Structure formats: C-alpha cells, structure tokens
Amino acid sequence: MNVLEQIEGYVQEHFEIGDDPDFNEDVNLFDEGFVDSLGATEIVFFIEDHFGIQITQKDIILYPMNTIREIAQVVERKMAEK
C-alpha cells in the first residue's frame, strides 16, 4: 500500500466517511466539511507515527496540505529528506 492508499484509508476510517461519493484524494478535506482543525491536528500525528517523520509548522505554512494527495506528496517529500 502506497503512502497516498494509507492516509486515504486512515482518513475514510478515523472520521467515518465510508463509502461517500464525494470523497476522493483530491477533494478538499476542510471545504468540504471532512476534517476540522482538530482533525487536521490528528492526522498529522498519525503521520508523524505512521510514516516516521516530522510535520512541522514551516511544512504546513510551505506546501498545501487539504487533499489527500497533498498530504501523500508532502509525506513523501519528507521520507525522500530522511
């Protein structure tokens, strides 16, 4: 499973979306009414634990962090760092 397969299924699981047709890994989460602020704090300690690395407040001031993808590609870009 790739790093965008499990922050999706993490989210779809930790705030009950499920099936619903207007989620996908490009749809904004906070727009659209997925995560809220303490949700976004969530899912950064989860990739924090998750994928073994740091999310810091100059990441989530630099690089767009609202869709799933987003999230994946700043993910990666810190594992490629380590």
Given for the second form:
Amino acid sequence: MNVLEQIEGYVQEHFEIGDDPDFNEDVNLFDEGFVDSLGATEIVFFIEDHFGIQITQKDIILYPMNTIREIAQVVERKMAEK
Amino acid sequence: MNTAIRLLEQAAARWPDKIAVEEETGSITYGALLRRAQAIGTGLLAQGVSGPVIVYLPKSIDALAAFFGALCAGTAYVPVDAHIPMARLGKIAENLRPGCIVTHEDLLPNLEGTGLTGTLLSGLEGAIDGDAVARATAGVIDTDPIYIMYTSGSTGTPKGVTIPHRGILDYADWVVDTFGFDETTVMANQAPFYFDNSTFDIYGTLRCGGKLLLTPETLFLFPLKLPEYLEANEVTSIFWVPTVMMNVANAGALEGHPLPKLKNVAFCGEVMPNKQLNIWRRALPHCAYANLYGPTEITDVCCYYKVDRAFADHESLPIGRACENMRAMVLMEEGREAAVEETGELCIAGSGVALGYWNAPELTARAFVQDPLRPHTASRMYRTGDLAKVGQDGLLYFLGRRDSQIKLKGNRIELGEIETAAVCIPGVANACALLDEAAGQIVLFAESGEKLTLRQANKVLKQYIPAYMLPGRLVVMERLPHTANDKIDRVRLRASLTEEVAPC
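Now show the form predicted in complex with its partner chain, given that the preceding structure was the form predicted on its own.
First the chain shown before, then all remaining chains and molecules of the complex.
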C-alpha cells in the first residue's frame, strides 16, 4: 500500500466513514464534517508514529492538509527530507 | 474629537516603522497601515461612497486596511465572513443598504447573480488625497458608528449590532490597562474579524504599539501544533474561545512547551470548563488567566474575572465584575436589583453599549432600554437575555439563557435561524433545532416523509447559514411532536436527546 492508501485506510476505519458516497481522497475532511479538530490531532499522531516523521507548525501553515491527498503529499515530502 | 482613526494616526506618529500586523505572507508597519487606510478612504470618497462599507475579505492585512479605509472615508465598516452564504449576505445588504462591498478578485464571482456589486480593494488604492480624508473625518464624533457586526437573529434575519467609536476607544484602553499591554506585546489572533472578540486583539494591540499576528486559520484545525507556533513567534498574549483552549488541553499539546514569553491567556464566548483550564494552569503556571464575558451588543466584553485560584471540576467559574467603563446589574422582571444569590437577567450599561440594531427600531427598543436604576439620567441599558446572579463572594456568575439562543464553539446562534433555513430543504415541512450540550453539537429534527441524510441536509443549509450553525446530527420524523396548543414540543424532543434515538 502506498502512503495515500495507508492514510485513507486509517481515516476510513478510525472515523467510521464506511462507504459514504461523498468520501474520497480529495474531499475536504474538515469542511465536510468527516473529521473534527480532535480527529485532526489523531491524524497527526497517526502519521507521525506510523511514518516516523515530525509535522511542524510551519508545515501546517505552508501546506494545506485538508484532504487525504494533501496529507499524503506532506507525509511524502517529510519522508523524502529525512 | 477622539475616534478610532485618531487612535491609528497617533500610533502611526509614535511608532511609524514598527510592525503593526503580521500575516503568513508579509507584514505592515503602523505608518504603512495608516497610509493604506488613507489611500482606500480616498478611493471610497472618489467613488462617492457614503454608507457603511461591507468588507467581504478573508482575515488579512487587506481586510484591516479596508476597515480603517472605511473610517478614513468618514463611514463605518461591516466585516463579513469570506465564506458567507450569498443568501445571508443578501439579507445583510437588504437591511444595511451598504455604500459598497469591498472584496478581492477571487471572491467577486460569488456575487454574480445576487444583484450585489463588488468593488475591488485594489482598485481603490491610488494616491492619497489628505484634504478629502480630513474633510470626511472631521465631522465624525465618538458616538458615530465605527462598525456594524451582524449576529444571528431568531427569525432568520441577522441583526446589525452598531457600535460607536467611543465603545472601542474605551475598550482598547481597558484592554491595555487590564492586561499590561505595551510595545513588546505580541498578540496571536484567533477570532475571525466578523466575530467581535477580534476587537480585543486589533484595538488592544494597535493602541499600545504591539504586534498583531494573524494566526493562520488552518493551525486551529491542528491544536496539537498551536503551542509550537506560540513558541516560534514569541507570543505574549492570546484571547481564544474556550473550544480552542479545550482542544489544545485535550490534545496534550502543552507538554514540552513551557512558553516563557506568554503572559496573558484570556478567553470568552462560552463557558470554559475548569478541567481544561486547570491543565493550562498546571502546564503554564506563570501566565495570568482571565475569564471574560460579553455579548456583541456591548463592544465585546463587559465583565471579567482574573482567575486567582484553582477551581474544582464541579465549581462555577465566575464572570467576575463589570469592566471599569461599564456597569453590570442583575435585574428581576419587576425592574428591581436581584438580591445576593437570586437569579435575574444580566443587564449592562456604560460607554460600550451599542447604538442599537441597524435599521431595526423595534428590535432596538426592546433590547436597549432606559436604565431603571438611573431613571433621571440619559443612561441606556442593554438587556442581554442571559441569566446571572451575584454570589456570596460579590462576583457575577453566568447561569444560561432565557430564550433559545445558544453558544457553540464560541459562536452565538439563534436556533430559529437554523429552523428557518431547514424548511428550505426539499421535503422538509417543519423543523426544530436543539443543542445537545453533552455531544457539543446541534441536533436538527426534521419533519419529512422522505429519506434524508445529514450530508444532504447540510448541502442545502450551507446556502443559507454559516458553517458553524450546521447540525451535527439529523433526526427525521414523519411528524414532529406537538404540545396541546399545537407548538412543536421542544421539551419532548429535548428529552429524546438523552434517550436512545437511532441516529440517521
């Protein structure tokens, strides 16, 4: 599984999204109500642990992390920097 | 005459090259902010704008420059959310009859087909005509409107709270005196500009030569990283809604961030739970914590309590005493002052009291009345609709609402506005919205014979009401329960929240 699929799998299972037709890699997780701010913290914990990276406040300001695809892009960038 | 324009002029004269405001992509000095405001004011005057200026822009230096630009043109500003539903903006414009709507190129297409016309901010900023600005501002006095902020109205029409310059000037002085703000102050702003908590940040900071940081909104989605941001930017003061403070505490985000520069932690907008406050106080014992209270109708804040001891989870955190320029009274129905420990309506008088609701004399007359305790002076009083008491300790305590207005994540919401929007959903004949305190969300009960999901409902609702008003849960019923006199039985629906009802 690639990075995107791993994150998608985590979000889908952890936030009990099931087969909601509106859910995909490009949907805004926060605007569409799939994830709240506590959930955002859980996603950060997950990607930091799972991929062994550290997301900084600068990353959050510089790169959007509203969709699965955007989060995966940040993770891939951080992994490449390691 | 002293007005907010003089406040900026004085700051620009005293600290011309000091950074006033910083955002992600840049910053602006006090001198440059005044020059931009004068240029925008000149542009507005050249276009013949005389009515209030709606500022339809995201939170930015541009928006602040437009606020002061409207003031330089001798009029008031009206901040609105860059994500505002067009139906709501239309209602606001209908009530306000604005001089113009200042916006950016990327927001302009949203206005297409609404009958509203946008004016590009970039098109307003040319050469400064100092004489024209001086003429336009010379006649402005401190009881003239500085801004009109629209809050949720129970019938579905937002109400335009109109605040005078005097309210803001006194409030800025109060912030600076109470929190010891000075040129070293670095304020991290959270409140959106269309929410009056932002006036604490804007005017408190600009009054003292401090630096206002427009913290990127996206960071508040990731509370875990907020302390790291405060550390990196050497922030000295924050004034956040309790929801954000709770999210930071619950994420364990304060661990490992001692934040030695942070001095003031103030909060307002809803009840702050002691559990999370205690997490902050234990993690950052050197900070001063203040619980502030105030509806939009009295220039943001009218009561404050500096937290001076630990509170157990079950205790009530007081809202304290009236700010020095204000008076707070707990009144009984018959107009007398409540005795100690007696519950009454919290009523506010003083220089921060709004001029009223814009173009709504009946609503204004109902909420803003002659102060019954001072019948022989021209003292106006705002009836907040909030229940309160004075405790044995002489401090004020907030005890909830008299009506169906609620607070959610710091946002003030009239449930009636959601219900009015809900009947626009195809198939929905009737609706009732309630706050589920335990779950921290709005529950919408919709009368419909058809299948409806929460996401489908919210797709429609989004066209009429802001995102913070959207329900978190939907219960579809073939018929809503009614009382004997045929009103929706809110008590029965409320009781169903604590029972097991199958979520939709």
